[in-house]
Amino acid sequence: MANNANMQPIFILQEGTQRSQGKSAQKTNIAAAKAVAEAVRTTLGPKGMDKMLVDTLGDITITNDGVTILNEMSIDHPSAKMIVEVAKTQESEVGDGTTTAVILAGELLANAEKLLDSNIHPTVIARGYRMAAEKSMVILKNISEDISQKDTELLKKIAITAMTGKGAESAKDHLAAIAIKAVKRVIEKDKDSIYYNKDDIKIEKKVGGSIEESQLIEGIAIDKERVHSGMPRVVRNAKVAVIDSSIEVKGPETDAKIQITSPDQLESFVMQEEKMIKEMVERIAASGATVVICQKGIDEIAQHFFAKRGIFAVRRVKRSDISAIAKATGAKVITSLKELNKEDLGNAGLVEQVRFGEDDMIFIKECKNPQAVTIIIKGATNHVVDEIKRAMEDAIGDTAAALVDGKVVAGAGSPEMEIARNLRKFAEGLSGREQLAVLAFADAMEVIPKTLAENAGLDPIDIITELKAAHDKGMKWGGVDVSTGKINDAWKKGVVEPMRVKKQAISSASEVAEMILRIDDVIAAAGGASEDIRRPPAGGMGADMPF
């Protein structure tokens, strides 16, 4: 909008458009980001609390998993959505540390706000934050410890740390052993590199029984049942055919009309169709297959012939399950039955249909060298099973990240304190206002041990003071022991995390903080946002939060 003493105001934006500029825009954006961080802050650590989230349909989710909480909340403010993206990135890259990343982003922006009030330019703060983030990566690498597949005890500590504070804690030893075995089974080595695909570990939830009854299947479990009751329920030493086409006579792709004038012609037509289906089944049987996994349909006549031959058949299996079964058994996915031969078949020691409560599942297990596995999670209720699954995903993600990078650090706030200490030393060698931004970054790192202390009912000022003293004396892994309220060596206490969790959290948090700081003008189209972008949101978890 332009204004002049001799002319009327000129409006260049659509009527109803909301606009926020300069410090007003920055303060609103920072307040929104801080509110998001505040929403998940109480969930951090072993003593963190859970949130109950109720959606529009009345479905309830009870969790302390950061990304789950933020996904379930109807967040509307554009800057708040950017903080949610940090959690999503952390989840997709590592699978754990989402709450840490969000809290850190909120604290970086809170500290930046103080610098803005001191008239330090946003680009100077952003540049200082970038320098601090890069230095943090170097510090992390220097303080990290090595890990390999042989370090089973250390891997167990990582998995248990990931599950601590979640619903899985009562059976953490059992679940940690499952997570480690699953990850070791599916990771692939290529010379000096290790590769991991999280889709190779399938997690199935089943309500009923106890958490201790959760188990690892050396193969694949699918929520299906055999297509005909006359088929065997159990097949040992199975030869598995994985077919990506239908076992039925397809209709013509274009409109066609078949004129039948006599009963004999009708009978001949039906017999011809039956013959074609029988030939398909014969071709599959001739390959030596005893189990058929089909992605598409299986004709009822084909089901009958399969049952007569004692072949176990399953239809309409999901594409993702088809790929997993092929990986687990070593089978090739066949799209044309004419090409099927015994070399295309996979092997499984046991294929069986198992009853779980009111549902049936098919287990394809005892595979020789399965490149895909399934974890069956059991628990008393849907809410329990859902939370155990989230805990297991964190444990698997952390274990895999540790093995892929080969680097780990202690937890309990110790790496954040060590980074903060080293960043302050780094800042001493800087000239210019960037030094203040680096110091603000160092202060922000302390929000993690501070929050751990707060959530455990400890005095955060005392804890931070003691931690600083411990790290200054060379206690690299000095962290908060939330059980005793004292400062202990987190490494000796078995609180261990992958370096990647910290690396990704710091990287994502600093990047989003820099991006938000550089915004000085927010223009929202009419009707484009339900929240007035010019009004800073109220702090805390009240009704005025910008969600």
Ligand code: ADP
Contents of the next structure:
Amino acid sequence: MANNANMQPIFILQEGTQRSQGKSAQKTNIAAAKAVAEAVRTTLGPKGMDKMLVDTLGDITITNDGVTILNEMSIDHPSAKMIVEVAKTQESEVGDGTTTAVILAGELLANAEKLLDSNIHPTVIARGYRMAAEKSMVILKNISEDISQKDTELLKKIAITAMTGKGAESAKDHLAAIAIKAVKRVIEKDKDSIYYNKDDIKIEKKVGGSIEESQLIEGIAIDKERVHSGMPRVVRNAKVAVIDSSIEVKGPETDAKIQITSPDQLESFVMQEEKMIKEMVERIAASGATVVICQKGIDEIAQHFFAKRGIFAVRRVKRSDISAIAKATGAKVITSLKELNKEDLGNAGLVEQVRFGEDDMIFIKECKNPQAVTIIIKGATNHVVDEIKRAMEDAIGDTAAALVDGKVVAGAGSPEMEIARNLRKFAEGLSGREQLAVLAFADAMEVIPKTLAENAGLDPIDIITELKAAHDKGMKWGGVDVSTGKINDAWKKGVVEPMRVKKQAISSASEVAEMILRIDDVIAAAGGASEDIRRPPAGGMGADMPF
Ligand code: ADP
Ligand code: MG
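I have the form predicted on its own already, so could you send the form predicted together with this ligand?
Complete assembly follows, chain above in first position.
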């Protein structure tokens, strides 16, 4: 009698826990990653298509931007989410290159799958990928070109390349000029290093008018009007008080009950209230403030008193604007009026309310910190300004990354081809299995020119063959000419990108691929994963997506 037959199965996991192990776990994870890459594939490059995303409230987003698409898709599968993280990292590190990073990650895993099928151990593949990724960084650096602030034409090419395919085509020169001017304005130089803080450039959207009317304001622009028409429209040498409490007696938060039994009582109550508000205004005026920027409400009586004193006041200013104004003017954000002192005020040479298109905006210029700038994006509809804003963010991110690192490469698939070629040479010196992994990595690089060609309606196999031949002949920047369907010199064509876009995309794509490859057991607590972890997302993407 075999003992085993009587043995009770042992449950070590809670009831309802989902578990997937070994090959099956790897397969599903890879399938999920590929599905995410597939979802953004058609948007890559100048001929990439857009996607229309409809959220649960019916709001529509039309975009070509990888990270925006993935954010809106509300992806649920755990390893698919890891790929989305790659796009988010790319977005925060550079801004541009999100689609590239995701497509690369998908292809690295797709190629790893083939190696897994021929029984190569995942850790060997992961190790090979690590070696290839490190080598790619060296290759990138070797092939990159130098750039400095003086290279005006080159900077323009970078900004324009960043915006291609994003609905900014019609006004690309104008928008590129704005992006470059803004970046040059805010970067800080210290000896040989250049620093850039993206919070220094504020982007404000304004629906109405044309994209051509978009402009750069040297200072902070806020989409607000002063609270009372009796206030001055223009204040010179402004002393700015930035306040994040309300200038009211009873904020909407308080819920006190007062019993009034006679008309006298009511009158004295009203008078008392008025007195308190007047005191608040007086306290602010006594500090010497001539401009009041308030994050919360300003009572009507206070508005009146401010106007009488010639103080320019704005209420309900967004929190992000409050910090931008405080930073630009050097003001301290005041939480309690009692604390307000002369030293807390900020300075601005000019604060004015100006007519901007259909309505008014407030400009705070000639600030103490001249590094603060605002770009106002104009366009006919909400969808247009949203997409132009995203294009502008990429143009700014790319220009800044190029200047900070001082290194650029051509695009159109040329650096990926060059990396693939050099990796294959590198692989020759390696032994068996690792060599296969490095070669798989090299092949994966080619997915970028391949996808650019596909999206332009070209034959990817022909293009890759021609590109390989061109690069073998020493045409370092040989890339896909999406308009003629031929091979061209992408550098001469003016398709230029910061090296950092490629560096970041390759390193984060390979990191996530390695991480996913090392997983051979997925254990999901009951209710933890709302989607079945044993299945990749349906239909290649969120099943309820409108595309
Ligand atoms: P990402 O989110 O990765 O930035 P994009 O849709 O912006 O995706 O596409 C970027 C790719 O398009 C890069 O490989 C870039 O070199 C390429 N590209 C941009 N402009 C051109 C062009 N004029 N011709 C060919 N390729 C281009
Ligand atoms: Mg891009």
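Owing to the predicted nature of the structure, the values given are computational and were not obtained by experimental measurement. Basically, rigid core = biggest C-alpha set you can superpose within 1.5 Å across the two forms. Residue numbers count along the first chain shown, from 1.
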| query | finding |
| --- | --- |
| Turn of the lesser rigid segment against the greater one between the two forms, rounded to whole degrees | 21 |
| Core-aligned Cα shift of A285 between the two forms, given in Å | 6.5 |
